[in-house]
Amino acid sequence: MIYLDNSATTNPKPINVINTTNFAMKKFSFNSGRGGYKESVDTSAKIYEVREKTANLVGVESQNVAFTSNCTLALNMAIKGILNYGDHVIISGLEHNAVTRPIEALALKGIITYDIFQYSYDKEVILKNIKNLIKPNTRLIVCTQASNVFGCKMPIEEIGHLAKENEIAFIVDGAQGAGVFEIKQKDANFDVYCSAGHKGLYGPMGVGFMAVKDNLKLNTIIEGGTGSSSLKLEQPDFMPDRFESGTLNNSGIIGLGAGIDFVNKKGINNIYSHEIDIIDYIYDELKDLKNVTLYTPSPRNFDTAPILSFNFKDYSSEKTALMLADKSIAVRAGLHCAPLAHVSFKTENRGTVRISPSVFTTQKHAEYFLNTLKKLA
């Protein structure tokens, strides 16, 4: 099979990562800082190392990693966490349903309003419409670090920067971007960055993470034990405990660590490269062909995360997807759970196309890729 779904999840995993993920369920699986006997103070010691390489990550202190499910609850965590009766939140027209429903949960219940900004190729125009949506109650920014359906990369540092000096707290919805692309809390001002383990991280399925800048204080959705303050029936209020109560994702959060450890060792600069290469290859064969439709311009010409949608003849993107699986191409068709994304490209009513390479695609994938489109056209 030629997989290009790696923006859904990273397949196939490093070695290193189905190795450390098996071994973890041998050695450790007990819970961790739930027992004074060594193995759990094992366990404790390896989930609090996996922490710090996380933490170094995204340049926060390590104690504010809050370890979750997937990169969906912790985007709820941090929102509604954030988030109080009567405040206003911006939002982008490229924000994936993680961050949409959320929003809109809330505004139905009429305990916040909100606003999107538009997308430009210009960070500028960025900019300006987003402070043109500042209100005197305006709480909250949330925006992706780039869009899972057409590689936008939002320009994160300015709006960042734009957050802190309006005293607007920000969220960074970061499925797209760990592991992709270099970010630290000193320079983009984030007041939390939410992740996936799954993808850019190469980790496995059932882990994410919540990163939280020094001293942020956020109320909680979930309750329960986490082997601190026992005796007190309120939660606890220091991180991670916070956030993290019942059994943690032991397997999955050491995993984890052995895909920050591969990416570490690639190189997260070097990763990009290779995978916007082969998307850039990708888009030079797809432009020329005559039953393509292609929604963005070339990766060299504007800030992309290596992710490319498109349409083929007038078929519907789903049917694409299944003449593609027919020949052993796995890609992924529809919305991507992000309809505002469709609404600005205006391909609502059919969806797109998405290529999403790793950094094991290679330059045979592709090609093989292109050779198939091209006799099925």
The other form holds:
Protein chains: 2
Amino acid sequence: MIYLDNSATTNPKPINVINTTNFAMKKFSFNSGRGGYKESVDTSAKIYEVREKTANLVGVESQNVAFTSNCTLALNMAIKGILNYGDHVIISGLEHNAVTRPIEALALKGIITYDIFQYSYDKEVILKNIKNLIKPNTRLIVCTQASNVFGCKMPIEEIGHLAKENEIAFIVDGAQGAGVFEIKQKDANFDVYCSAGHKGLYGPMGVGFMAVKDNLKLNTIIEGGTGSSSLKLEQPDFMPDRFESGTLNNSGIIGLGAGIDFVNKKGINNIYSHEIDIIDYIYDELKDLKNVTLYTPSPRNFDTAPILSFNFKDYSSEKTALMLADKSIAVRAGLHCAPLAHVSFKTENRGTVRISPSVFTTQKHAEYFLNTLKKLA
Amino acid sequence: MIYLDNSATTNPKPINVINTTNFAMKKFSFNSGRGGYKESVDTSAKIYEVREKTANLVGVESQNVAFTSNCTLALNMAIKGILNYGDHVIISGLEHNAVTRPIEALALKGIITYDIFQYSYDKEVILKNIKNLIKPNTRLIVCTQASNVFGCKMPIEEIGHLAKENEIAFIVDGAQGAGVFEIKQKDANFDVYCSAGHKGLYGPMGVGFMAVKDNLKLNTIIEGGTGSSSLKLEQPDFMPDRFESGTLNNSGIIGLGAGIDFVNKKGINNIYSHEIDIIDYIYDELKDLKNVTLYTPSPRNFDTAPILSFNFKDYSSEKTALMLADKSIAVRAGLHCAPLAHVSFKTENRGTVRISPSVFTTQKHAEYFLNTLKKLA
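Can you now output the form predicted together with another copy of the chain? The one shown was the form predicted alone.
Now the complete complex, all chains and molecules, led by this one.
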């Protein structure tokens, strides 16, 4: 199978990730932070190591990383942790349902109001679009680091600067960004950065994280046992315990640590340049096919994650994907859980076929995909 | 090491669980329910199989099982999914912080009020205690299946009957019950049953579940992409998608399936009787030691999970546990995240030392523990 759906989850997982996760299940299936025996203490230390690696990725203090089961949970915790009654929120026109659905849920309850700023290939226009929406009660901007459908990268640092200037909290959805682009808290000025562990960080499915800036106070949406301050019926107010109730996914987290090692060893920029070369090559070939509709400029000419969306003939995106699946090519079709992005690009009726390579995708895979598509023509 | 902390997480995990989880990571690291290609469809089918096995355990329809990252998340989803402004809640005096902290959080916000019913070794007294607390606005009873500190089993079926009679919703915290005691929705009349996958079900850490009765409508605390109804900004209203936003822990869930297979093959009752024999033996030996304080009747004489709490001399529970840890015995000390239970048994100042065997615990382990404790005397 030629797997081009790495934005959903990277596959295969690196050997060191598979082996480390497996080893962790044998060696570290103990409750961390709850037992005084050596194995529990060792498990806590091992998890702390991964916390440190994750924190280093985005430039926050180790204790300010809370592990979650996925990016969606992290985003819900961050968004609902910041917002209060009467707040106004600004989100981008490229957001995933992991952002829009919690925001919409709060709006439907009458707790918040929100506006959507339009995406543009011009950074200055994006910033102007955001500025135009800022109100006295604007409390939060939420923005994806890069669109999971069209790849478009957002000017995160500039938006972070704008948010800070206006004393507005800033959450970055890094689902498609972590392990793909460098990002540091001091440059991006985010209050919270959320991401998945199983995409660009090559960890196991079932792990995500929320990294917060120092001294940020967030409300909780989940409370429970933390192994700390147990006599208190109130949730602890310190990180990371405040956001890690119940048993952690030890082997998944330790596997994520191996994923981060893998990415650091290869180098984020090397991985990116490998993947963007493939996307670039595919784009160039696709643009010469008259049956193919493309939606963005060439990757060479704009800031983009290694993600490409297209449609074929007048087929639904699902039909094209099924025809490719029949030839053992795995791509994703439809809305990719991001209806706003499709509205922005006027593809909400058909959806798109999405191509997303990983570091394991080769030129030969790209050629096989292109030849197969040409034969379908 | 002699591991007697299986109520935290069972250890070791069965070989078939370790191997299946490892295999799943290689074979099923694909996004289920989102792709049209064979590998994604196969992954969905595999996860559905585990959904079915989990549903069978507790007697609900397969689609009414939602997978979560742990029992705490499931309990938060259930409790906050049922309760609305002005509701009154009744919880037991043996609840874990996974129940008390979310309830307390709602109470602190002024959304609900709650009362705690006292535990008794006499079922009829428990039922009377609950009845005395029922108010016109009582909307929910939450009760643990068995205390994670003292083992005391609750008369779940009788409480379920009482709840149904009074049209009160009923949530069971099955963290210490799943895989230990038989429970079916039709007998227990629960609205929601929450449990962990990594304790009595012998699955990997990082998986829990929420099983709901048919046609129960619950509010959500987490919204996001579900791969379904993606154009709608509102969370889908059908199970399990409504409660499974974002990427699932595929290998963990599939590993849980292997854990359930393991339990079914051994037989829940056989596992229980193995474990309770060990607890019984330890109890009998401990009660003859003048330096040991026990807190419950003999396991032979009351309904109990295979869990036992004690204290040694006038030592803090932590000190005893550390002395045992020094001799390679792993037990848990302190409050076990369940302060209410300690208040009920007047152990909130010292906590207790907890012994919890698994199917892998042997008579030799019990003897080693007892001999070690005797030498400490």
